[in-house]
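This document starts with one chain, in the form predicted on its own, laid out as structure tokens.
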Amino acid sequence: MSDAKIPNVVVVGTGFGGLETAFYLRKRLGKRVQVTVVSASEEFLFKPNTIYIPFGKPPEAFVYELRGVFAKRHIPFVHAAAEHVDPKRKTLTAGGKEIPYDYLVLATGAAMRPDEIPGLSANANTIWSPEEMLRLRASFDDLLKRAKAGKPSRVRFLVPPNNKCSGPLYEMVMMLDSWLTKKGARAQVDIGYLTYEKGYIQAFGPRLNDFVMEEFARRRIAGQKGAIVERVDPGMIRLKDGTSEPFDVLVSFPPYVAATRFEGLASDARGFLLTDPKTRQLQGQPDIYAVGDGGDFPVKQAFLALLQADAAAEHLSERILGEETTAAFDPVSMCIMEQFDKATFAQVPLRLTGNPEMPVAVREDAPGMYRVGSGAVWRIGKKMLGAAIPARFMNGQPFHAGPTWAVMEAGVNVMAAVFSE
């Protein structure tokens, strides 16, 4: 080790794995450790919020500064990108210069890649970062426009293949509806949802695909599971059976991609880094953990990645500290969706299936965990996640792994024994 006496563990990335994993650290550990937090942004951003930029909400509202966090918890912070990790001398090259560690943990997260679909860059507005968001503003802006002068409008959104988490795009063609409707303008706006799974957000498996198809047929929204996109026209999605999809403005996630590839180290095609399910340890390399998105786990959420920090600070703070290490990642994924006039709520217990086509599939063995519900309640556990999740980062603390999410998962508890099934 870089210091027989205080291990010193390099945690690259400032999102939802990376802060998590360096806050549970020092939690857990204190002086036992030597914590740095190593990235190019020295801001984290609250992602799942961005939905609201295209309704009015300033972008500046989910952008957190950190610099003074990390001085309050004496993690010293470089600001700088990863660029390479050489596991034989133990160093990571970031902003050019090399990084020593003895433990290294890679929350590097997820990028996308629109090029994969032809014309999608050009002709739709994808949604990831809130510049991208603010685009989105102007396109609904000019779409209620049109629909207060009597023009009609077809707004499409697209879920392509190789899209890991369809849930925002599910949050804000509900938003998109509840708002157009508040605004007295629905009745000229035709709004479709074309996803490749053959389920709705096929990853939380089949209860809540019915949610999304009650939720589609009340609000007059046109729904088409297994529309695979082979290309984008100006004005026309091309779908690989032949067929074709009008519109006036496309909302699309892209494919996802790994944000930064590590050369060397265990991934696989799209950059993903290959792990143990449970330990969050690369292949290969015990002393190098990946969590959150840049990882391989085939779903990407913010809750999710929260899980998986907090399995591998715990391993690693077991090994540390020469305990027997039991710490594993439980893949239970939890989130509350927001529509404006209600929310929806779901809780997944997940398992992998090894089969590339549908990679995770609903625990069998854990049905009492299977929760989905809907109403105007679950948009309070949604503002409550929002102020809550912020609030314990900005004071250099874990959100999953505090007292703040224990009383919070039992209020989320006794609201899902209410208003779920």
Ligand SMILES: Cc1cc2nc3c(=O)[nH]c(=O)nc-3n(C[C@H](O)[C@H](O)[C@H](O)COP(=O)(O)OP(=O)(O)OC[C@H]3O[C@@H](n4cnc5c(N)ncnc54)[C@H](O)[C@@H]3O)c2cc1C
The other form holds:
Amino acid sequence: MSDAKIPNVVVVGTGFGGLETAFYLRKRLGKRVQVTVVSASEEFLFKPNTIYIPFGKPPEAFVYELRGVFAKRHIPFVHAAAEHVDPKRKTLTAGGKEIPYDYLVLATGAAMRPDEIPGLSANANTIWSPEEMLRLRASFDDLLKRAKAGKPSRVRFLVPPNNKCSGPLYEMVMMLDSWLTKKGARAQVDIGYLTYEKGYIQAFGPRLNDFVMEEFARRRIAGQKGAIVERVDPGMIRLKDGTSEPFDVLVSFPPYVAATRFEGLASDARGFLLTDPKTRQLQGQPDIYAVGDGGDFPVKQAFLALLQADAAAEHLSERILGEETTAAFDPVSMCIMEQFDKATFAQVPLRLTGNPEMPVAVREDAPGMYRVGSGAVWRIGKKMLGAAIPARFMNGQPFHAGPTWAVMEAGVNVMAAVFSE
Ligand SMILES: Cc1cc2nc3c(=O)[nH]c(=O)nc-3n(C[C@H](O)[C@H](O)[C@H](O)COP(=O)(O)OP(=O)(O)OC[C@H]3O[C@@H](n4cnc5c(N)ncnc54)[C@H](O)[C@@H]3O)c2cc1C
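Following the display of the form predicted on its own, present the structure of the form predicted in complex with the named molecule.
First the chain shown before, then all remaining chains and molecules of the complex.
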């Protein structure tokens, strides 16, 4: 299969990390590389926008079929789940077949492990997949019916330890508040938010914490930080400090693990692949890279997956071309949080702390880069990202390259300068 002169790169996964890597390599190296994509899914799911499903958007709106795109970019596609990597023989086993590689990029993402908290699966609505978002829609519709009939309800949101991307649950609680207010049903619903975090959206530093505190006060959402769940009984959250919190509807974002554990490759207890923080090369295996949620960067985010993919693909390109390697992952997170009545933008330069309780902190050496802004205008930014990323991928192009990104980056910078501080 592989041409002896042309390096053969196998990319595993068709999420943000996998697609960005494959299309970046094709764009940067053209015919000087052979790229094969292996994935358990033939589709790309734009997960960030699945937050709209509980409020009525159809799941199909966020799913994109990929086969035609790979054909267009001359990227063979293998629809199979990767099972095993043999770094000595340089083969990947997927769907029972061995696939040889010169370089391997693993972008297999994360999975949820709700069973880590006894009773969570049985008693909570969880957010992760479109199916779970549809179940949450049924719960919210029920809540609305009860409120319209004058019956009170208690809704609680819960972030347990080892959830690695709490932002979406903050979006959900504020979207629910706005949605119920618009429907004239908010007064009947008591909303509370419990998180193990020491600060709200802890990973994004003090300014996001202050923003959430103000929003919770304005929206009459009762927040509790440092609330560590021990178990969930029917209608009751039991916390480690011995207190309990009753609920009628519970919404939680469960603890994270790696979607696929690769036996024999360097990984932590949750299966996340251990990498060089800059190049994303696997520890002890320089020809294998890990990007996105499946790697060991402690914050799991699509934007960070894209940045890691760009760094890994550029590093690999430099090696293939025999250039000096300079590419490095710079963890500057960016997100836009939906709230329906407005949205909040955050750009956060991060550094690793080595402290498992608080594994990242806002970088002190880049104060001008830590920006937060809030307002209705940011909803336009959210819509733009939701359209631009799938459009780039459906055209077989990496997101962070080329004119679309340059225009968007300039736009975001202008908006950040004018509408954030
Ligand atoms: C509700 C929600 C809202 C979110 N909102 C945001 C947001 O606003 N901004 C943001 O930046 N991030 C957001 N995120 C996080 C973001 O979706 C993830 O960080 C992102 O999807 C990670 O990309 P990835 O490529 O690493 O993994 P994924 O997107 O999960 O892709 C993994 C891919 O690997 C494939 N795969 C898995 N195992 C195997 C295997 N063994 N063999 C072959 N293929 C395999 C899967 O089929 C999939 O194609 C949100 C997440 C959720 C759940």
